[in-house]
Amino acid sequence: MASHVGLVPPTPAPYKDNEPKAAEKIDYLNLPCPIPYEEIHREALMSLKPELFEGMRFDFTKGLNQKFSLSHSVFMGPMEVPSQATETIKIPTAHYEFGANFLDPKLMLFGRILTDGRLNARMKCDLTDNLSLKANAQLTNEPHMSHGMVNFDYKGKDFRTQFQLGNGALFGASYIQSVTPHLSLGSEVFWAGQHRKSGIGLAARYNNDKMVATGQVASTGMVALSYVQKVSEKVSLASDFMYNYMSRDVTASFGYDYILRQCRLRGKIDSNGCTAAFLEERLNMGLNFILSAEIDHWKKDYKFGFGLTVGE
């Protein structure tokens, strides 16, 4: 008799998409560096928060060789005045701009004069590895409207810490550190002797491959939340909500950033009816042309604006 061995169906391998899976063990001494205190919120204002300007500006960037270029910049355009009533108020204005950068890998440097008199300077030197050095000064023939600043930011293996310095007797510290692969918490402290004030701020930060939300609050009485959203390569959604405690002040706003193969859209509108884009259009290597948009019927504001950007 033949045997019915062979008949028999062989038993199914159980599933292992049910069995339970093993938790990530996190590894707190290989946290990642998280970014500094003060750019907790830079995915949502890239989206949120371009550039906008109204009028027509023109920029050049001519590079004399692989570290230093010179820059020359021309806007025609109104400027707004400080006004009491519901309208706003704008004067005509227009402005050349001189500047010369130096890039180097451990020294960055830009100059900036205009015709008004204004000059604004930047510098960052990395003295070591982990410590660098940040300046920034602006001098202007306003009484009391010159100002300088100069932070210290220490880069550790899983925090970072910045300790500040400018004119006015101000002085501020931070310090953000990562908890998780994913969660960083931090806070600051500031001291402004010339006004007399002082405050104290907390902020949390989780971010992932998807998204980014952050959260930050100070005793000034201000109330900062947004969060970003990577809905594909090229698309991101962006919203963010203010509340200032002391002046009773909310806005929130939502706003998308798309980047195309020769071109980057942002938007947005807030709460205050407020709708702003802007477009940036590659038309070939070096030469960028650039529209500007925001509207405000509450206020009866209309801004546009135009330009043109050359060299790289």
Second form
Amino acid sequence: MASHVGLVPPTPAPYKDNEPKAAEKIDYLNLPCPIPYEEIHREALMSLKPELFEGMRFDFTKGLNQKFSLSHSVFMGPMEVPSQATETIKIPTAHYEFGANFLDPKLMLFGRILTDGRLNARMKCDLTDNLSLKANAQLTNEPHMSHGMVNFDYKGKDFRTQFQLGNGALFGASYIQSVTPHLSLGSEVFWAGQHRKSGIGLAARYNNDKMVATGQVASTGMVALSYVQKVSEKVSLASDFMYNYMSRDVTASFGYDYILRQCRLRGKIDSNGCTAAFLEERLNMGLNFILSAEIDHWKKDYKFGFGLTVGE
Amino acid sequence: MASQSRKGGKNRSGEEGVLARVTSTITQSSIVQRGKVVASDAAFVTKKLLKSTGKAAWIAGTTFLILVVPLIIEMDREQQMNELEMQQASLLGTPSVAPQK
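To complete the pair, please output the form predicted together with its partner chain; the form predicted alone was given just before.
Let's see the whole complex now, leading with the same chain.
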């Protein structure tokens, strides 16, 4: 395969004739680096699971420096409280969240604190070119509800591995490898000491210019398949199928994602009788207006929210 | 009519008159009974059908409102903006930018 590249003649016209032939021969020594294992469903998640919310949301981000920025955020609306009864209980809450971000090519720090005492912190540090360290922590006032996790990622030429440590004796490792320029396969194992559970999972991702198909199986009983087709530059359609063979739970959903110049509109419909839409509209430079709607026909639960995002 | 009343008056043995006899025969005939049962069934089914059509129409209507109406509005705005741009490009004499698909 390396010798074939050497046979290409230097004149431009014959080079063009040989180029499609060179594209067909796969150079197995030069495969692209795959997507990280936890982001394998990335396109489907972006299209099918927008951040739906209920109530009013206001976010303000102010950059003090090229690397440092502060953010203020207000949220007022009903929050769902999990209850044993089939009816969901909604309690109106309001909170203010203050956050600070520090962005460097090698180091990224991210912190948020809410008025009800919850602290959220994330860190990503590139120790060397290939090794990076990620950590995140969520601290709360309630005892035994705080948790933290540390990840070590190693990026090879055409593979990625990750090792994960969490509190409560949580260990995890994952490995993903590019097998052809379009296909990558990966697997993961985890062990949760607190719940005495362990599991193994496998995933595959087929990538094309126009479509992405992924499949994932885990020993916790979850089978997830997804397919995203990019119909044009502005439009993409996504579908997702999730099956839990332990609890016999099946969910299928279809959605669209329109990225136009002034707005981004995502809509989805579910097999649980749930339809949702999420619209982000750019009113002005740095000013975004957000509308979110979710209708659950089965449980007769209707959620509508609006918000404003100011800042880059 | 006089003959009928005379006929009716003639039957004094406790039997009903001819008119009453005829109507009772008609109403107690099996065809009429069947007809009544069928009509009540049809009314029941129609009521259920209307209700379920109403429910289906409501679900379809609200789903259309959430999924399709914002899309139509946004696509319309995009088209208007494109037209405005092409118009401006042709007015100002600048070489028109290839329309973004």
